[in-house]
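Okay, so here's just one chain, in structure tokens, the form predicted alone.
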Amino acid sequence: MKTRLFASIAALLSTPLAASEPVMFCERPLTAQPIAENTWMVEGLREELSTSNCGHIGNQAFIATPNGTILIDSGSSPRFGETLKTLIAQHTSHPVRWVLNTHHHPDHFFGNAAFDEAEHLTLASTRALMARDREALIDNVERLTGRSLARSHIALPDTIEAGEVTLGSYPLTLYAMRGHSGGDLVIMDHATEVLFLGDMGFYQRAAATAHSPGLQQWQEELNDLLGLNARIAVPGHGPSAPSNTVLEQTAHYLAWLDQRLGNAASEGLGANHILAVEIPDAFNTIALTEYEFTRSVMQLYPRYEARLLWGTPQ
């Protein structure tokens, strides 16, 4: 009798928590969308950081494996991370054992503290950027969301090298890229043919370019990723979709932006002339185009002027 009782308890503990009530964050339900076998995605709002969204603007994804769950990006605060942890438990009984952070922007790694029993991993280049910008990023998140963050909880992850890795018994391929932020981790799961892009890919939301070392480099790396022939891509912002669809939309937007900035600099035009340009119809239907275009002009155009107008080496 006791043996059967203990077996029943063990079976109960090995099943996911019943999703009897929605998981709420910032007065909105937080949901996980299945995108492949044992793989889910949590989509952030296609907005900028604000008090109304409490910082939930970036995507997360998780893979349930026999040895534990792999989480890809953790959100913009420890509070969000705790809510995400509850959501994950509704879909798998396996606790999060690994957190992979794709880059150093706060909406992708500030939730790590909620997963204190997991191993936190990122590229060495990404960790260096986190260390450099952490204090300024905390200040910015607090200012834009109106919520304070415990600075001691925003710790840096350990490093992992690109290449073939096995987490527990689960194989993944990690790619080290730079196009979006200067330190970008892209993850390929060959078992499900899902490509986790981080902010190397944006879909149905205009790309943020503030920390890009160069739009041409970003485009070249996107072309390399097209060669992986993944089935589904999870972008850093926006919904999942066929991989080529996500990569091509991101590349198309970056090519237009690069050409527009380059042509204007070559003609000696000021930033105001660029901002007056009509945004193509192809990008008018995606979120935050005008906002991100304005930011890109303000942040990137001086580089184009220096290189193309004044001949300053880059």
Contents of the next structure:
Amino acid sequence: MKTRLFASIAALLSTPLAASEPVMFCERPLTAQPIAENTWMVEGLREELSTSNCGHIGNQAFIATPNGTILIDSGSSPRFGETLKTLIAQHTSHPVRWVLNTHHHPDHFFGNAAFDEAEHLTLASTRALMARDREALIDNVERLTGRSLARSHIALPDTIEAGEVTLGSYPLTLYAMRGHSGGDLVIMDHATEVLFLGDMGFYQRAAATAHSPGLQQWQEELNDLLGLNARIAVPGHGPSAPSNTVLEQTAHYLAWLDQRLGNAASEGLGANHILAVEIPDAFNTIALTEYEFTRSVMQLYPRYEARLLWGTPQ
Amino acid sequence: MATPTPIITLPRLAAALPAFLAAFIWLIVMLPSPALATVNTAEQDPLDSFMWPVYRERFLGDAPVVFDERVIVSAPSFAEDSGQVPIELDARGLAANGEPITDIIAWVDLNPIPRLFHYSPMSHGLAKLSLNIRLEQASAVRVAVKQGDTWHVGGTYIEAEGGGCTTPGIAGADNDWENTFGELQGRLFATESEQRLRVRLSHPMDSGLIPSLPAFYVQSFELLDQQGQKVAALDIEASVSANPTLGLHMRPSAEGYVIGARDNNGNRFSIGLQP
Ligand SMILES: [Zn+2]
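Right, the form predicted alone is done; let's see the coordinates for the form predicted in complex with its partner chain.
Time for the whole complex; same chain goes first.
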């Protein structure tokens, strides 16, 4: 019944401006793929921040509702945000009224400034991490993309609590998680059964673990998300796919990584011993696996040694 | 032999990949067959670093030098945290033939304190060692192993950039020594052929290069048998990471080993490890 109601609203909303010229960012067309009724995603390149991709590496999604458009994540620069705004206007005449930021990594909230007439919202835990890391993240994005950011335009969003929320008249369920970054907002749209994972989910692009409080916690939370039985998931990086497919790929990779690190630490081996292992075929088709695996080993191995070798809780 | 070993660049940029592959294929095609030999003359530095002649002279003196693939230096191709870069040396392939190995010296070409360590395997150490190092910038890392009167040199190149989803320097793991200063922890893992020792000393390893922080670092580790006889020795510099964590590989010993350490302020630390 709910679905039917939204279907009729969809009819009202489906009067986008004629998509005339392709929207370009960093010399490539920027496109929005429809993934459900009134719902689109914009997929970033499955790469690390670089001069050649101008920072367009993370996904964004938007939901057109009768009271305005809800944007989930805004990309890694105000300039990108401006381009995204133009793209959104090709698909819906409703301007963005809410920006939800899934976590504190720069490729997910540095584009907020382009939507200054909208409310910017995230979890309190995420906002605290944004405040902590803002300066270092700006430096990092500038260094890796070779472009300067208008520092004062990288502002922090307001906070919103997890649970059932209504934006305008549009209901969403927000989940507060921590596995990927220490403050991860996951958004469920029950009307379309789309789950917006932020970087809690990576699909066909290897998971980044730099700020994970622990791979076990991340895996437990992925398991909780599986229980939601969403139809489609939008990961933070990589294409959308059936929800279980996305969640299981992220979970399998993290389980493998967790096991490699745990085994090596328990045996008193050095980090290079782990780096020398062959990456299973199942993960080799995923973009950036070797790179992220190398990073994860360096980030996480001291913690595994502390826990498994020295017996110090961390 | 005029073909330098390619410097392994970060394979993370899809855009760079075709060029990387092309260079790789070119090298395979162009590589003359003598390159397959394990020993190389010292005339051409495989890592093509302008500092090679300087440090060769400073650390290795007039002794004969060969580049030798049996001196294996493992490291990640890039540093995620420039304060903690894990490296591993394995020269057991070299040790298996010929005279005993007497000295192992390692350095980073472009670090302000280039030298990393001087390891003397003596009677009980095997030619294998792992530890974490500091990397000021992308650089060649060298290990020279002395067998007889000849230095056998191996190395690797490490890029020095962190990634995008992360924020370098925020982790702050290097400051946790304050509450646990001087804590020396160790575990011994015995196999038939070796005893693997993993040792961690809580210590800041301040280099003295930061004006407000005087030099305060561990200078030496030594391995003793149960009779107190020194059976291997490792001198380190402040280019070794804070909270030095060592992987040592020793000949099997029924009673295990005692590990002692000393810093430049005269503090002494010690722990005994039994199989
Ligand atoms: Zn992230």
